[in-house]
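The chain below stands alone, shown as structure tokens; this is the form predicted alone.
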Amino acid sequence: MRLANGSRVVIVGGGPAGSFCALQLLAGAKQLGLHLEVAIYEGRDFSRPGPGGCNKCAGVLSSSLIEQMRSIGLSIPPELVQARLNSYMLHFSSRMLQVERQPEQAQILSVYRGSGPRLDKGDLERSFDAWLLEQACQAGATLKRQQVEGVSPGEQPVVKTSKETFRADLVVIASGVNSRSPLDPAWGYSPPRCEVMAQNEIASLGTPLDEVVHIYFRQPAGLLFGALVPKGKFMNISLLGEQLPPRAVEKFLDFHSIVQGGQPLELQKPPLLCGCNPKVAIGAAKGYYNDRMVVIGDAAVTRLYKNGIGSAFTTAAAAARCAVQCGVGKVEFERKYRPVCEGIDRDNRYGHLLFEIWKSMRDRPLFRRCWQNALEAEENRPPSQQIHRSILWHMFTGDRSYQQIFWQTMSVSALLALARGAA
């Protein structure tokens, strides 16, 4: 099962995951001489601002996946940067803390998904989707505006469309967690378990935010963390938590002080100007490839809670390298892809690890003390020495995995600050 001259591919799924697989199956298929027919199957416009224009993300993009996208030609043009992310701030019940970028870690930056907070009056947004996916046309594929409604199995698989019915070479499903799956119940997917998150945006308060990102940890119950993201003239409202309330925006708002310029100022109920509930995936799929269909992105395994346009990439890439290379069987994506998206999975596992240690420091006044004590103590020291900040640096921008966040964590010199910290 290999892809020909005039293969036709389909990819399910016009966000991140499909340009970037469209991007590279285009890219490694001109490498062999071969001209593929790719076609993109997308019902939604991402230039339309709120949720029915956007994927339902804070929209940040850590550097190792600007270093990725830089790997495969795409320079993020300056108009589509709302802010450029130097450091976090953190809020415990009576002490806040920054935490800031060194010089050797890369910049952080936030982009908009659609375009804009569905209530702004103003000019909307440059849309990151929508000029990732533009890039993906102006490499050789076609933007088909109509929502695929199945996708059967056989010999070759039968797409089901809106508007017709026809046969592919290959299918990629790239419609995230937040979509139906169009798989017909045949080819034995399961989706990746999920957890659901509260995201909203309000107007910039006077004092823009750019470059500080504001993480709290307390309320509303069952809150993991919520962050205060700077979006130019907006910031965005993440909460990521288990079993979250509903409301769960409003009653944060009512809860915390939001800060400006490290001084706190009080809100009176600032305007929510947009808001979702998107499921975020905590696990990995089942039955994510078979003959000539494969699922990337979240709807097969994402990076826990954190980069997962970072995650889209690998994914994408890893199937779309397998496709043009390898073939288009269950045998080459068992081969070829599975094991990429498994490394993902595994070193989830590490983070489950690292979140269950936050909560349990974030919980006990006692272990937090010393938490907080030793990274206070780390404020003035070089850079080498900052093990705790380092830690929390990587955590929140997703730039090192988790398994190398464990074990600094579990290191001689990250236990000795924590026992210096309780003294």
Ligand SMILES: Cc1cc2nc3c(=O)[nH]c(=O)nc-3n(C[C@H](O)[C@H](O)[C@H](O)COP(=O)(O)OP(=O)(O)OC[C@H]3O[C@@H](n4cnc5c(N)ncnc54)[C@H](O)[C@@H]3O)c2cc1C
Contents of the next structure:
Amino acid sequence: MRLANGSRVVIVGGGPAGSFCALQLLAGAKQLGLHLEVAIYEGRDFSRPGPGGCNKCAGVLSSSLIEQMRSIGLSIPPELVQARLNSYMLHFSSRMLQVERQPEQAQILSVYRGSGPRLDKGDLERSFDAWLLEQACQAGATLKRQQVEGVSPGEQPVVKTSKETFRADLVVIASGVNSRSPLDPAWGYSPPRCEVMAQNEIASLGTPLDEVVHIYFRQPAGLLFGALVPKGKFMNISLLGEQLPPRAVEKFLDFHSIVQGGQPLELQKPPLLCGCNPKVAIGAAKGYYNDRMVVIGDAAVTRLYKNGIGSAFTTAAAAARCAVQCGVGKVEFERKYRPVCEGIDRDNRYGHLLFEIWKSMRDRPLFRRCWQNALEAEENRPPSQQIHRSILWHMFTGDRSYQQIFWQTMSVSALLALARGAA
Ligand SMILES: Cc1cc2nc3c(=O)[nH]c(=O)nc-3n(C[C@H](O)[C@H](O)[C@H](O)COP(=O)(O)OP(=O)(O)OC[C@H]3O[C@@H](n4cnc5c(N)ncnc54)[C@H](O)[C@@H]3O)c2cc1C
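Switch from the form predicted alone to the form predicted in complex with the ligand and print that structure.
Following is the full complex, with the preceding chain placed first.
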């Protein structure tokens, strides 16, 4: 089962996974002198403000993703960049601690996935997803502004939209986890396990391009961490946790004294300008490939809580490589694509362990104090001796694998630093 000249490839979903896949399918086919008809089906218009035109995320692009994008000739235009992030300010109950990017650590950026908050009265923001989709279309993909209603198996998969029903040589499902999967149950696909998160946006009181991400650990119940990410005129509030309560963002703002522009400000409840409760995948899907069908991005597997757009790139690249170079049968995807997804899933097991350690730290004051002391003691040390700060930097930016971070956390020097913190 191989793609041939004129083969019809349908990509369901024009988020990052769909666009990255189109770009890499077309580039790979070009190298082999193969002409493919690649169509991306996307119901959303990313030039609209608010949740309807947005793929609902904090929009932090890790340094590893920026590198991956460069490797395929994509560099992010400056007008898309809402902030260049250089440090994380951690807010504990009684103290604050800043973890700064070291000169050798690459920069991370924040962008809008849609065109900004729903209630913004100013100019629309430039959307990362819209730009990425444009790149895919410029490379030769066709954008169809339609929702795919169903994809059923057959000798060639049958794709059904509200306007047409047709057969495809390959269907790539990049529909994320925030919509119902269009795959017919006969494919045997089951989506990943998900948690529901909370997000909103407030006006920024800091300087434009404020480069500090603020991280909070307490309240509302179930919170793993809450992040305030600067984005030009606004700040994105993203709460990640387990079974967050209703009105989580309001409860979060009620509890915390939000710090912006370096000054703690008891905000008199800033007006909330947007608001959504997106799902985030915390496990891997089952049955995510078959003859002439492959699932990529969040709908297959993603890195736990961080750098989901980076995982979308990785899975899209692996599926596209397999389809162009090896074939589009179940056997080929099993051999060439599955190991990549399993690698992400395996790494997430270290991620789950790290978040368990994190929760014990959060819930045990003595343990937390040792850790805070270890972090404070590192303040004036050379970067090579700032082991706990480096662990936190990699945890938040998602620019190292969880396995690497786990072993860094378990290293003799990290444990000795904790012991000194206890002393
Ligand atoms: C609160 C929160 C914060 C996050 N923060 C970050 C972050 O800072 N950095 C980061 O890298 N990741 C972050 N993520 C994860 C990131 O959003 C996802 O990993 C990423 O968007 C996955 O890309 P995707 O293309 O697989 O799916 P999506 O971005 O969800 O795109 C799927 C697309 O498919 C379309 N679609 C669905 N069904 C159909 C259909 N039947 N027909 C046509 N189109 C369809 C949808 O309209 C959508 O555009 C965050 C997630 C959450 C929930």
